[in-house]
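There is one chain below, alone, in structure tokens, taken in the form predicted alone.
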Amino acid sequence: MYCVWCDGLCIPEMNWENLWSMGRTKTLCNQCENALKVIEGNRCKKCSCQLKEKQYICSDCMQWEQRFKQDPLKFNYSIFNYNERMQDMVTRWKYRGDYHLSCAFEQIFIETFKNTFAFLSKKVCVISIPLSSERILERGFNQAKVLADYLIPKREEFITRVYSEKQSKKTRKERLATKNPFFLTKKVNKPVILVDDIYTTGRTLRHAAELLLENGCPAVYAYTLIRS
């Protein structure tokens, strides 16, 4: 196998810690794999951002708590920090249409999901954050949908999105002030796990969570690949 990022050979290291996973296909070489930084240590229990001090939640999440009587999002769990290598990978994957690069994240996305959401019953709904039709035409695929399709239970489509300006072009203040771009196509009466690629301010996920809670959903969680 060759690395999906640098095209170098993927040679797995032999040791007792990874011997059990030797049968799995390796998609990144050791050097590229090590360039990605998994969030470790103390993290915000609400949004997964890395915390230097021994806090329970970060200042951003404290503001969300103050903004709502009850935060519509139970919590978000992210896997990676948005370091320089991850930014480069997202640019090629998300904005330059390198669909195959998704497989670099498949195994860790599946395993972390199982460990993080094992406390929920099997009667849970997985929903990917949708893109507008205009954005789909521009990018060729929805990266959140790709990630959600790795998971069990099977992804369901209960939310649609109208056209909106790219979030990446907006300031934090502009993102927080955006109107809800989502519409519900069917009511959901079981807990939902929203899947997206990046958690930035949390506004997009909370827009979707608010809509779901207003229409009978009992609880909303989020699962994202990256915490920026």
Given for the second form:
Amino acid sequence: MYCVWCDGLCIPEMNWENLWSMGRTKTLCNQCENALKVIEGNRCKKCSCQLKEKQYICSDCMQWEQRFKQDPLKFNYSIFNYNERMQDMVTRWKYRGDYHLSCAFEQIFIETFKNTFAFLSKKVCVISIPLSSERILERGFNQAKVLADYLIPKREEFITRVYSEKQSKKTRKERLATKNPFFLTKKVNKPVILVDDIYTTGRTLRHAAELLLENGCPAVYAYTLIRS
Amino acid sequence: MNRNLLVQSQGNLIAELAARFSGKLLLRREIPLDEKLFQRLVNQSYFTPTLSIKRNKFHYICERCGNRKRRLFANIPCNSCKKDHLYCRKCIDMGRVMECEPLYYWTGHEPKWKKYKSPCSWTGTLTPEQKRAANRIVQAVKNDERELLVWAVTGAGKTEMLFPAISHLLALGKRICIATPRTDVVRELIPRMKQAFIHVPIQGLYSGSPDMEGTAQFIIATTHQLLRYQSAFDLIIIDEIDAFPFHSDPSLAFAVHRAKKSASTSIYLTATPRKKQRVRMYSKKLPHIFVPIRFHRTPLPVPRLKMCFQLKKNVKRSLPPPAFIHWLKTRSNPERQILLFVPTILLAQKMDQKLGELLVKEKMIRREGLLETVHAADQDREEKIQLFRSQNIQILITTTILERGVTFPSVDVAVIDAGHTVFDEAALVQIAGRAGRSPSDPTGEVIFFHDGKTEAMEHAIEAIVSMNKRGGFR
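Please give the other form, namely the form predicted together with its partner chain, since only the form predicted alone has been shown so far.
To see the whole picture, the full complex is given below, headed by that same chain.
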């Protein structure tokens, strides 16, 4: 088997535990796997960012609480830190359009989902953050949709998006001041898990969450691959 | 009258486009023309589309990078055709090549390149050995020979040997490319070539270069950049043909081969031909010329081997062996700068600080700033190399990126852990060739610190000794 990132040979470890299943198929070699850092230790209970002391939530989330009387997002859970290797991977995956690279995240994305959202009843729906039609033409695929498709409650489409500037090209201040680009196409009456690739300021996810809450959705959670 | 003007302006437009796009193989995204004009050009067959990914019986072929490995193709759901398509993962960093998007090449008339009467502004003279090689190259170009390998020892003045052939072709109004696998070599060649051919527009292409157009008559590029060319050049010169990654990546050889016109010449330059080329040379399938002597007519410095029993232990603590410090103190000419090769980036980074402190303590250097480290992942690499060249840095720790193509006037060379696998025979010969390159200081010391002789070391020394012999030194 070859690593999807560095194209080096990777040989799955064989032990008594996985002898009969012949080991899981590996997509990344050990070196590349270790280069990605999973968020560990104390994290913000709201946005999943790394916290040092025994804080409960981070200062960013406090600001969000102040801004809305009640934060539209229940919480966000992310898997990876946004380190240098992750940035390189995201550039190739998202901006250069290497669709196949998403399989590197598949296993961990599914497993973490099961562990984190097990408390929710089965009546929950998964929604991916959509791209505007202009952007999808440019990129060819929607990375959030690919991730959401790995999950077990089937992804549903309730919201669409109008074209706006790239979030990643803006400063924090500009990002926080953007207008809500989302529109509802159907009504939702179940709790929703929003899926996206990166949580940076939380603006985009909260836009979507606000919209859903206004239209009768009981609760909105977020599940993202990376917390930057 | 009006119509004449229209026709004339269109003619001008076409000529301009020809200069920009002829010889290139591009995706639609890489052609910055508006859709209407582009469609008209395609209909009038100025641009011709060609399949980007071919399906063979047993494998797929990416027509841009020549990739045939099944694992480097993947499927992607295409948004415009609502189907799953193949795309090539190998050349994805240059923009995605998809099965449903063709590659375009220019099929209008060729642009008329300028003819220069005497383009070469270089005033130096060639040594008899250089002249012999230069004449052979000119002859190969004149006779449209397919290939010629120039095997010249390190520091033989390979670049100067090319001038007559290049001038000859520029006088005929032909297009020329010098390609090399190493970015540092491109950076070093550009100013030298610009000086030697002042009136000729020269563009240098490498990843992150200021010029990205690549429309000049004379192009100096890394071999990666040639993936966007197709039958563009009348002469391709590949410098350092044996360097990484050219000899290990088949797509680069594919790119270079495609970038030249079918009836034109490729010249290969190297100091250390690989086995593949040597076999072809000795079986007379690859014509070659050997230049056994440096341009300042002194023998190549022969490396010394120094056994260090505790080397692994020292390296683990990221310190050089004590023998290195001893050698530093007892060098024959302590004025020379030092180029210190280490096998890995990690070791280079770690050794930077420790060695600095140690040498300041030993009073070998005045302050730690006189010691610097460069490696492939270093952002200020260019700057540091420039500082070393201008003698603002005393000691430069480097990985194998500086093993070839770069010239420093007066250096001693040391290799730590020469038994490591990255130091193969070619690398060691090249490293030894960094010493004694300038006529004002034609000797230099080369020393390999090791903890067990390897075949690579022995072969490297043998090769250097035998080259010296062929150069007439005993």
